[in-house]
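There is one chain below, alone, in C-alpha cells, taken in the form predicted alone.
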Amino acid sequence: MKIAAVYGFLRKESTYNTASLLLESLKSKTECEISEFFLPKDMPNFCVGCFSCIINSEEKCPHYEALQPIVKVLDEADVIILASPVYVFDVSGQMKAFLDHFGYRWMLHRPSSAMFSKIGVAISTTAGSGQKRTNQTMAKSLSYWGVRKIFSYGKAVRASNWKGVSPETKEVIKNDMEKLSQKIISEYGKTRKNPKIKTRLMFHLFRKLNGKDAWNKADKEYWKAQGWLDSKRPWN
C-alpha cells in the first residue's frame, strides 16, 4: 500500500502523532510504503489567482515545479491523507495555500483519473472545537478530486501540544486509529474499486458542462481526450 500524507503545519504535536498513530497501525496490517510532506517546508507558495492552471495548462502555473513532486506521489498512492489542526475553526493557512493549487483538477475542469480509485483521509486535532469544519474543508477537494472513499477523524484534544493530551484522550485516540486503519484495509482490498454515486452523479453533470457549449477550451479538449465524452470513465 502506497500512502502520501500531507501535513498542514510543521509542529510535531496531537495532529501529527495522531495521524502517525494511523500510519504505524496501518504498517502492522499490510507492508506500506509512506510519502510525507510538510506545510509549508515542501511547498510554500500561495496560489496567486492567475487563472493560467484552469484556462491554460497547470504547467503555466508559476508554482508549477514546486507542486510536482506532491504531485506525482499523490497520484502513485493508494491512501491520501491530509491532515490540519484546527486554526479558527477551519485548516491551517499551508493547507488551505495548498489545496488552493489543486483547482485544475476539480472535477469540474480536469480531474486525474487516478483520484478515482483512491481511498482519502482528513484528520484534525484541536483543543476546544472546529474539527468538522475542518475536516469537511480538506475532505471537500479529496471529493471533487474525484476520490472514492473519504474518512474523516476529528479529535479535541483539550491541550495545546501532545505531552499536554491525557493519557485516557491518547488512548481513546489510539483505539480510534486502530479501528479506522481496518476499515481503510477494507477497502483497499476490495476487488472493485469504483467511487460513489455521488461522486458519478457530479462526473455525469460536469461531463455534460465540458460537452460542445463547455466555456473552457482546454477542459473540453482534456474529457475528450480521456474519452470521457464518450462511453470512457476513469473507473472500471
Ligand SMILES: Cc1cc2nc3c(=O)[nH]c(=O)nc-3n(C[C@H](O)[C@H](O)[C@H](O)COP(=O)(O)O)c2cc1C
Second form
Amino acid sequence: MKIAAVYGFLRKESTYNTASLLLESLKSKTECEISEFFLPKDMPNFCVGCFSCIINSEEKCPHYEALQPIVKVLDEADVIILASPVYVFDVSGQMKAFLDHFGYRWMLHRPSSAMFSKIGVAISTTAGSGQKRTNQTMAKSLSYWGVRKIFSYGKAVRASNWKGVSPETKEVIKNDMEKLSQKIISEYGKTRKNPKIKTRLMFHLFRKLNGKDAWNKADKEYWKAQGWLDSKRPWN
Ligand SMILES: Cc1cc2nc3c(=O)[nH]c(=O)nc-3n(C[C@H](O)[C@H](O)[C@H](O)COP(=O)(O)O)c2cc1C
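Output the structure of the form predicted together with the named molecule; the preceding block shows the form predicted alone.
So here's everything in the complex, that chain up top.
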C-alpha cells in the first residue's frame, strides 16, 4: 500500500503522533511504502492568486518546482493522509496554503483521474474543539479532487503537546487508529471501486459546465482530451 502523508506542521507532537499511530497500525497489517511531507518545509509558498494554473497550465505556477514532487507522490499513492492541528478553529495556515495550490485540480477544472480510486484520510487534533471544521476543510479538498472514500478523525487531546496528553487519551487514540487502519485496509481490498453518488453528480455537473459554453479553454480541452465530454469516465 502506497501512502502519502502531508502534515500541516513541523513539530512532531499530538497530530504527528496520532498520524504515526495510524501508520504503525497499517504497517502491522500490510506492506506499506510511506512518503511524508512536512509543511511549510516541503512546500513553503503561498498561492499568489495569479490564476496561471487554472487558466494556462499547472506548469506555469510560480511554485511548480516545489509542488511537483509532492503531486507525483500523491498521484501514485493508494492512500492520502492530510493532517493538521486545529488553529483558530480550522487547519493550520501552511495546510491551507498547500491546499490552495490544488485549485486547478478541483473537479470543475482538471482533476486527475488517478484520484478517483484513492482513499483519503483527514486527521486533526485540538486542545478543546474545532476538529470537525478542520477535518471538513481537508476532506472538502480531497472530495473535490475526486478521492473515492474519505475517512476523518479528530481528537480533543486537552494538551498543547504530546507529552501533555494523558495516558488514557493516548490509549483511546491508539485504539481508534487501530480501528481506522482496519477500515482503510478493508476499503483498499475492495475489488469494486465505484465512486459515491455525490462524486458522480458533481462530475456530471462539471461535465456540463465544461461543455459548449465552458468559460475556461484549458479545462475544456483537458476534459475533451480525457474523453470525459464523451462517454469515458475517470473511474472506469
Ligand atoms: C495558533 C494556535 C491556534 C489554536 N487554536 C485552537 C482552537 O481554535 N481550538 C482549540 O481547541 N485548540 C486550539 N489550539 C490548540 C491545538 O489545536 C492543540 O494543542 C493541538 O493538539 C496541537 O497539535 P500539535 O500538538 O500537533 O501541535 C491552537 C493552538 C495554536 C498554536
